[in-house]
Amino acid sequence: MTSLVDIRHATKRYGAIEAVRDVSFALQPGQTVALVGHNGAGKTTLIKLMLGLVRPTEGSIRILGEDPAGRGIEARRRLGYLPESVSFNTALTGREVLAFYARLKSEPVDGIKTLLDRVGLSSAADRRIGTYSKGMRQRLGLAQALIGNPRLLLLDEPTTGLDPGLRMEFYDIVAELRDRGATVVLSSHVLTELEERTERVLIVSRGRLVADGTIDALRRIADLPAKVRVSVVDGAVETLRSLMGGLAAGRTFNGHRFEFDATASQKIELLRRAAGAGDLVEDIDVIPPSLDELYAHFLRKESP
């Protein structure tokens, strides 16, 4: 399968500062990818490289087979971008803003109504942007990014200012685009949102790509313990603790819940012992390492 994004040994320097250092990865059509890292890690520079706003100092960038910073325009027409800070001319209406960007992409303006409906702005289409709330401007920015059914969608902190209901609708749109074969790159500090909605995670630190894989693959590499939570009937915590023996140092909560960490090699045996408590056990939950924990782990490995 031909890669939609192909980045090879990309380095970007600004004077003595290396914002991106020898980064290589390829993205296939129909993927949802999380791009995560601390402030100043190089995420925004990587996005700018993919957009063609800056050129790599070394290495190569190909989007749909083209250099996005080159003279060809087809790759740029197939890109959608939502920046972290959305800003539009406040004197224009929402409909006028989308018409302007549609013409920039050589796309027909008759699809604007559908886009406004899609992001819940139909009733505000002819209001000036200056009257929009932050959440409304964010939704308009998303509509702008969707013009032309992009093959690659780059979204930087896309759910900022959206209420929980609109966040769910936003991720429904992302899933629909992915199912149509688009690749969606989400850059966000809200890792709990990304964990269940992305097939792949790219973690950057100090300009370097320090981890790349599915959540399950990163869990195997990190080999962090899972949390096992066992709810027991009143007064049975010590019985359960004795059943665990020396396998786990547990923590007790509210007198009826026992939580312990389990490595991959311990997990099955600990679950077997907990299940052996019979009617004393009311519930068992196994919680694998979260994306927040994986992110912290890989960043610690990079620290001097």
Contents of the next structure:
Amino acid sequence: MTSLVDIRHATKRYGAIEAVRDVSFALQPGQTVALVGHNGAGKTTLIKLMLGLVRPTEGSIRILGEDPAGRGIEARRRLGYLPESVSFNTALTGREVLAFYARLKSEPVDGIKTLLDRVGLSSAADRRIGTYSKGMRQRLGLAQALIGNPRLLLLDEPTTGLDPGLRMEFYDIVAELRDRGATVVLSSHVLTELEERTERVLIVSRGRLVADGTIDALRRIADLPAKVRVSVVDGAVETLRSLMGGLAAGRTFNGHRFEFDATASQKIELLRRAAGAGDLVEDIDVIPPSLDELYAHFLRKESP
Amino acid sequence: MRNVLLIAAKEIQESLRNRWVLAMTALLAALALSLTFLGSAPTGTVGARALDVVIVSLSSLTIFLVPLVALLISHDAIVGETERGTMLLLLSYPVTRGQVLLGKFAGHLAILAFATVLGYGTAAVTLAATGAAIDGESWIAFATMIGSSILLGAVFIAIGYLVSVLVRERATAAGIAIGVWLLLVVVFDMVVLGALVVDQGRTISDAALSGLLLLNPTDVYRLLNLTGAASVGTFSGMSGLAGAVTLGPAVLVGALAVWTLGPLVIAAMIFSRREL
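Form predicted on its own done; form predicted together with the partner chain now:
Now the full complex is given, and it begins with the chain already shown.
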């Protein structure tokens, strides 16, 4: 199977600054991929490289089988892009802008009605974009990225400026596209949001790809402790602490709750003992390490 | 080609929407009309050919105004869109940078042509309606004037794009555009004139002068209009120069075409190498 995206040893230098250093990865159809990194880590440069807006200093990039910075522009017909802070000419209406972009992609202009409905802009479609709120512009940006059912979607910080309800709708749209076989690359800061919605995580730090894998795989590699929270009845704190005896480091919260940091191997034993304590235990929660913690872990490992 | 037309159409749509076209047409029409009626006052009613006088006044106006208007719409074409972030999105679409530049050029030129034809045309039509006698030769000279004004506009749109792809900020582009305007419209002629006065015809031959004037598109335009038609030349005060400069209309039109294509091609080359 040919990859939608195939990046090999790509390096991008701006003068002395290495924005992207020796990055390699391939993306398959139907994947939802989170591109994670703090500001200036190289996320946007990586997306621009994939769009062919900048050329790699070294290495090769193939997008949908073409060199994005080459002469061929056919591949871009099957590609959707939402820039980090999307902007449009404010004198035109939403419908006019979408019609222009649809024509550029050689897509029927009738299709934009459906798109406007999908992002909830139907009622504002004939108003000038100058009157739109930030969230509405972001929705219009998403609508233009969806023109022509792209096979590859590159969304740079797509949910900034969207209210929570709209975010949910946004992720529904992304899921729908993925089910149809599209590959979606999401770059974001809001990691908890991406956690349940992406199969694969790429973490970039200072231009390097420091981690690449599914969230579960990254959890195994990082071997971060899960948190096991045990709530006990009043006055049973000491009993329980001795029961767990030295198995894992723990903290006490407001007199009747423990929180243990447990590695994968310790976790089962901890649960078994807590369950053995019978009526003393009121509740048990197991919280796996979040994407935030994984991210922090890989960044720490990277720093000297 | 389709993409070029799409971008040109969008450019025209935007300019209509933000009333650029309206403002430009109104400005040109107002100035042309006032020059037509106030400008003909000195010649009185005996003034032989009314339209010829208008051609002289209007082409003098064009030399100042059209380059300014053309630079005004073009200096911001690339750097402005890049700064606003709309260029990034546009270039992620299946369109080449050459097509973007060419489409913008076609759109901007269409707007300028529309404003010129309508603005100046109003003056000529009004003149004819007031009963002035206008013969065929004058109409041809007038049409030439409008055509060459549009060509002069094309030159400065292309120069504006070159400025626009060279800089990183809109303000810089605006500054350079004003500088270019001053240099080509005001300073160049003063320097040439100064040189001619100092030289007293000793080293600068007629051929050298012709070459010198080809270096400035506004002078090419001036030669084309103020010396071209014999009837116009007598009013323009350019007849002395016309005798010295031996450049046919074909050479002059060719020079304007080179002045358009040169900056446009260089701008396209720089733009396609530019990293966003």
